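Single chain ahead, written as structure tokens, the form predicted alone.
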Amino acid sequence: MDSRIKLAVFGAGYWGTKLSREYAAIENSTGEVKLSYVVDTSVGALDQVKQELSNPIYPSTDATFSCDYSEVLEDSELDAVHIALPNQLHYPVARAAMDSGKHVLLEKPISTTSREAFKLTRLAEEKGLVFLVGHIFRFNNALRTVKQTLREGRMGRIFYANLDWATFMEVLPKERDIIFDLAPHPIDVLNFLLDEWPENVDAVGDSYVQKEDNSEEMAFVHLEYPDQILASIYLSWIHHGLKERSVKLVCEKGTITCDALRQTVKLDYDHNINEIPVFPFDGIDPVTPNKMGSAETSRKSGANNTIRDMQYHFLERIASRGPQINGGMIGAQTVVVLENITAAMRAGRKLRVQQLVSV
């Protein structure tokens, strides 16, 4: 009997293709999963993924390629789906998957409204399904190291944070704004590091290239957290230069600077700048590193494959349940923050965030 978790990837775009490659790699290395389907309405996109998965490095992968989401969900042997579709399809497709009894890993944002997002979390609870959100930076070894450093207390209390999430996109997304599309990651990073949600938000942004309403290509977001912690996020799709995913925390006794792309962490502590070792991810505990060289893990310290570690976590939760690093409720409350940021930006005034609890 085949005991592997049978999984489908919904979406064959840029991100869906990466997800399919990583699942194929897990299938061929550990045998924990079987990539049963890759689904997309674009035949051309499916052909591209099919060509990539025909690489000899994936000898065990024999996924079926389909244009029909509903037909795939009728497969009673399918255990789970990882959804990487356009934002407006996240809610209806995830709901259909849960109604079919499938575990779901849904890319961010889990919905375009908090109302729908909370409906998904309730549905997963009612059906006893694993429901995770693709907040991939929770699996980033460098950011985990920052969290551990904060918990150790040697930097003292946090004063404020500055996050830069910027890149240059030659082809700008149509009918999408940068708040809902890019801000979920830095908002979630702040929640992961601070263990708090913002109390107040303010933002300004604009569309310089497309010059269209509700299609902001850059924004400055300001957030006020409990304990007098301030945060600022710079978002841009029109930022010339290197892609940036950086976090700087100014604390009572020093400054922590994290490059989340290159996975480096530097401490300006007692007026000495030092790069510190990045901890390995153990697949279960998001903050406590394994001892190097122990039998607890074969994974090395330093930069990790965050996509694959998130996928491992999904498979482990399906197999054995247990604590979820990136549970659906976190994704739903992130959408609440996004809604408030968008409303503040378009109203031109600060808004107090409601309905939030610490996670």
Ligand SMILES: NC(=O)c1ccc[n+]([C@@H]2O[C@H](COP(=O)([O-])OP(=O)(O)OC[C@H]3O[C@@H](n4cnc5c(N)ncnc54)[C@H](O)[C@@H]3O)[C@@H](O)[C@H]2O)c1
Second form
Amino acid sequence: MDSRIKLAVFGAGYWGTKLSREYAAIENSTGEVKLSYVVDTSVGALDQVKQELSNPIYPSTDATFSCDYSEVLEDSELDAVHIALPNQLHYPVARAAMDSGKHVLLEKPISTTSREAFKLTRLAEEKGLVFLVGHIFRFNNALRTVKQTLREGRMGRIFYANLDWATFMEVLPKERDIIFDLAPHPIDVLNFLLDEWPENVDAVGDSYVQKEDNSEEMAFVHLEYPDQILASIYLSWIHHGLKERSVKLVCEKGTITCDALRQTVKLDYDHNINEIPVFPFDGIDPVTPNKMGSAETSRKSGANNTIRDMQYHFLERIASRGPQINGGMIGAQTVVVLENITAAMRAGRKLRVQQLVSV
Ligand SMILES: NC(=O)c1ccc[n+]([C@@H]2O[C@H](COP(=O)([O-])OP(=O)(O)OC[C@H]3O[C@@H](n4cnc5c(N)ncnc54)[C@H](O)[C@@H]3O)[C@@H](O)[C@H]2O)c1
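Next, report the structure of the form predicted together with the named molecule; the form predicted alone has already been given.
The complete assembly is shown below, putting the previous chain first.
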């Protein structure tokens, strides 16, 4: 009997293609999963993935390509789906998948409304299904290193955080919302590092290139967390230069700077205030004094393939349940924050975050 987890990837666009490739790689290296289907309404997108998966590095992959997700969900042998479809399809498709008894990994944002997001978490619970959200930065070794550093307490209290999520898109997204599309990651990163949700939010944004109302191409988001922690997130699709996914945490005893894309972590701390021992990790650079007379330590944190590690986690949870790193409830709470940020931006004033909207 074939004991592998049978999985389908819904969506063969930019993200779904990467997901299919990584599942095929896991299938070929470990045999823990079978990529049974790749689904997309675009035949061209499916052909592209088909061609990629025909590469001899994936000898055992023989996925079926389909344009109809409903038909695929009828396959009783199918165990799980990873959904990377346009945001507005997340709720109906995840719901249909759960109604068919499939475990679901749903890309962010898990829904365009928190009401629907909580419905999905409840449905998964009722049916005893694994339901995860594609909050991939929880699997990023550099950010895990930052979390570990904070846990060790050597940087003291966190004062404030600054996150830059900026990129330059040649073709600006149509019918996509920069808050719902780009902010889920930095909001989730803050929850991952602080173990808290914001109490108050405020935001401004604008459209400079398309010049359309309610179609912001950039935004500045401000968040207030418990214990007087402030956070600022800069989002942009029109930012020339290198793509940025960076996190800076200014703490009582020093500053942590993390480049989550290139997976580096830098600690700056002042010897006059506190002597912080060098991290006992492999691969650490020698401590060199910087201009300010403080010590600067830079280390490569063992960059990892975050997509693959998230997929392994999904497969492990299906096989043996247990604690979830990126459970659906985190995705639903993130949508609550996104809604509040959007409302604050439209209202032009700071808003108190309404937690846990009832279903
Ligand atoms: N976790 C991450 O870091 C990350 C990164 C990028 C995208 N995403 C998420 O992945 C999702 C997809 O994003 P993308 O950039 O790949 O978008 P995309 O537009 O490139 O791909 C979407 C695909 O869905 C297909 N599609 C549309 N309607 C369909 C239907 N009814 N049935 C089957 N296929 C259908 C389209 O033909 C398209 O190929 C989004 O939710 C996005 O937020 C997550």
